[in-house]
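Given next, in structure tokens, is a single chain: the form predicted alone.
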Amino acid sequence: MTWDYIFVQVANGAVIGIIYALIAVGVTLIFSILKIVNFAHGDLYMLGGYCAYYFIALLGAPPLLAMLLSMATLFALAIVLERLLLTPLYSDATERKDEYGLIITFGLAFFLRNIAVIIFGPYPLKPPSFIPGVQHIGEMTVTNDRLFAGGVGIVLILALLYFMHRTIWGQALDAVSQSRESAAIVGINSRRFNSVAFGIGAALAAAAGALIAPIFSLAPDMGVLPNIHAFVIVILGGMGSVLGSIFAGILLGEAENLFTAFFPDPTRALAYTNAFGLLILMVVLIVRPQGFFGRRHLRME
């Protein structure tokens, strides 16, 4: 076991791990706005990794100006969902608005499914690199496509923490994921920043489906597991802090990457990769109940 060998290993786990944290960053940002776990969350990131494929295959955009049209039409598709199915999260005449909440993602995720499957196929498709090629650093061999979708996602996770900690907009989400009612008394709409924070919630998902899809591929069922590591990454960290979502994403990634690249039985490896997350979940709870970076939440009311 050479030592190129461990550091290829820990470079292939920081992307996935900054994949990881894109995904879990959004599901945190509506998580703390609107107050409902978005079971829809893995079948936006797989929308956005075909919308790239087609902006690329039918419009000749290049793969980043592709990652960006992809965010821009997930950005307002989540709107439009979000104002035709969660409008009734904030009317009093919904009683029960957490299992509502549950219910129309859950269901909504099944329809993305679905939709994808009669639209693309259910053939896997890949789409052309971002930078064809790898890169040698003595003996260890990177491909260029992992080496932008770390740099990309990097750059997108700070241009989040500028947005939420140095804009006007960005406090005014951080007021209203605190009170409602204080952040209506100084002239904040709720409602608008529910829209907000549901359209960049879909927006980085759709940005790392467009980074992953040509280091893998894209399958209408891609977003499944995601989405779970998604619910895991943001237990971890903390509900409802964009921080922790970010240091567990990156630190469930290279735990994944290192466990499966050390597993004593490489033909069972994988198999056991998505046990070994729990694993690190059940551990951290035991010790630490709230996550890395928790803080109290309030059911929507």
Contents of the next structure:
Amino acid sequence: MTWDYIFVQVANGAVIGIIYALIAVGVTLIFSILKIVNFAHGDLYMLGGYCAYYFIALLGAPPLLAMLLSMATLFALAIVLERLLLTPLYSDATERKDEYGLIITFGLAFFLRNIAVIIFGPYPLKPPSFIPGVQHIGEMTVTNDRLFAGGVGIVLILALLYFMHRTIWGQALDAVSQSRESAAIVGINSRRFNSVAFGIGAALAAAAGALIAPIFSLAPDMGVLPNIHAFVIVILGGMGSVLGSIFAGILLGEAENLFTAFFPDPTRALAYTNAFGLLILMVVLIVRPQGFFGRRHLRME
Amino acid sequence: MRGLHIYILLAVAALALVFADRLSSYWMHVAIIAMFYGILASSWSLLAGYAGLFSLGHMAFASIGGYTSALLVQWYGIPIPVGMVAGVALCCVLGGLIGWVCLRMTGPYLAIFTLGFSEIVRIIFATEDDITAGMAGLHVERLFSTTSRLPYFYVAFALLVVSLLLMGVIVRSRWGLFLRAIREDEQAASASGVAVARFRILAFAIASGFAALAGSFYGHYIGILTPSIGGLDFMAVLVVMTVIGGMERLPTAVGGAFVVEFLLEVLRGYGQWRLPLFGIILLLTMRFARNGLLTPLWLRFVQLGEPRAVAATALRDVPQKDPAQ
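Form predicted together with the partner chain, following the form predicted alone:
Following is the full complex, with the preceding chain placed first.
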């Protein structure tokens, strides 16, 4: 095993980690505002990838524009879904909201995954590259698409952080996540921010889907594993912590790639990589359920 | 006449047994699979509906039970029923263990934890192919050597009835009350003297045991086991069945399994459209009739033999989840 190989694995791990983080910050944002874990998040990511693909294939949009359009589409779609399905969560008449949120998002995931098979077909699709070609850095080779995905991913995460910490809407979101009542007292319409949070989460997932599409391909069930990975990250980073998700995302991407590289039996390495991530998830849930960056007021009772 | 519904159910059961041999081989298969799902749906309703422990690992226990029984029979040549009992026993212990480990987790955390568990189990079964034959499928010794499906029908029927009776006794006893108390408010239950930890573990152990029973029967009936039985797709179908029927009662959960399995076969001509259709029905059920579509029917059915006035008050006493009430 050469150092170059390990370098390539580290670089790939970082890119995948950033993509994971992009999905996971959506889950954590939605959790901190709506207090539900979105089991359909991986399927929004899948839809985002397909949306970008069709903007390229049918409208001839440049890939980057297609990604932005796909984000906008998913933002709108998510708000529609949230209005249709999640409003009972805000009513006091609804009992056991945890259970309601779980089953409704689980059912939504089931619906989206299966309708995607019909609309998009079961065969994998591959959109064109953002920037074709590869980069040679020393001895190692990294495709431009991976670098581009990593770069855009970082920009989006920075934009989200800016939005959360430096704009009035971001501050309002934070206020709603801390206390719905207090936010209402200072005049924040918390209902609107439920929609905004769900929409932003979906838009980020869509970006991740569009970015990953040229690297892997699009398939209706592509969202299943990233969804579980997003849970691993969110649990690791602490529910409701955006920064925690970013750290944990990159950590998980690296850990998995190095696990694949060093696993003694190469024929099984890939299969057990996913199990490895899940094992981390289970151990963290047992040992430290609030995660490592969790914010106390968001801990789920 | 009080208890009329019980006599009706007995009559239907007797008719089903007597006329079972009139069923075509195909519909008998559908009926057997429906009963397999019936055991799974009712045991999952015990866990998720009664105790409020929304576990996504139920099918994992079915697959563990199935593989355990199949492999034990294959390796040691023990009789199949003994293998099935071993699978059930193992899953009771494992289920109790999972229940113990996730005692502190509630709601979505529990769901994510059990999802992780179930995926790990599936990955192990798929990857260790020198033992489990992986995705190619493990050949399992069949319960009967005949090609007729009739004996399987009787066995499935017996397993379903016994499971339902056992679980029915549990949920109608004080234990059932404790489980529902835990579902509604764990701290309040604990403050009222319910041994929350013990009953959460018990609920997991019992439900996992029944899942293993269904899984091991399925293996010995179909004759082949693949890791996908413990996957998310099967779990999703199980959730669809149970929630559409009504997850807070055993009979409605079983009814949901029967209705959905039957509709899946009737609508076979629509192919891929069936699953999204049931997805939509699930979402609508959850959104507008959270008690399940069969629950109102079941409540009327139970009150069939009673005088009108009594029935009306009884109906009113049933706790309603409808926000309009």
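Between two forms, the rigid core is the largest collection of C-alphas that superpose within 1.5 Å. This structure is a prediction, so every number in the text was calculated from the model and none was measured. Positions refer to the first chain, counted from 1.
Comparing the forms between the two forms, the C-alpha position of residue 278 differs by 2 angstroms or more, with the core used for superposition.
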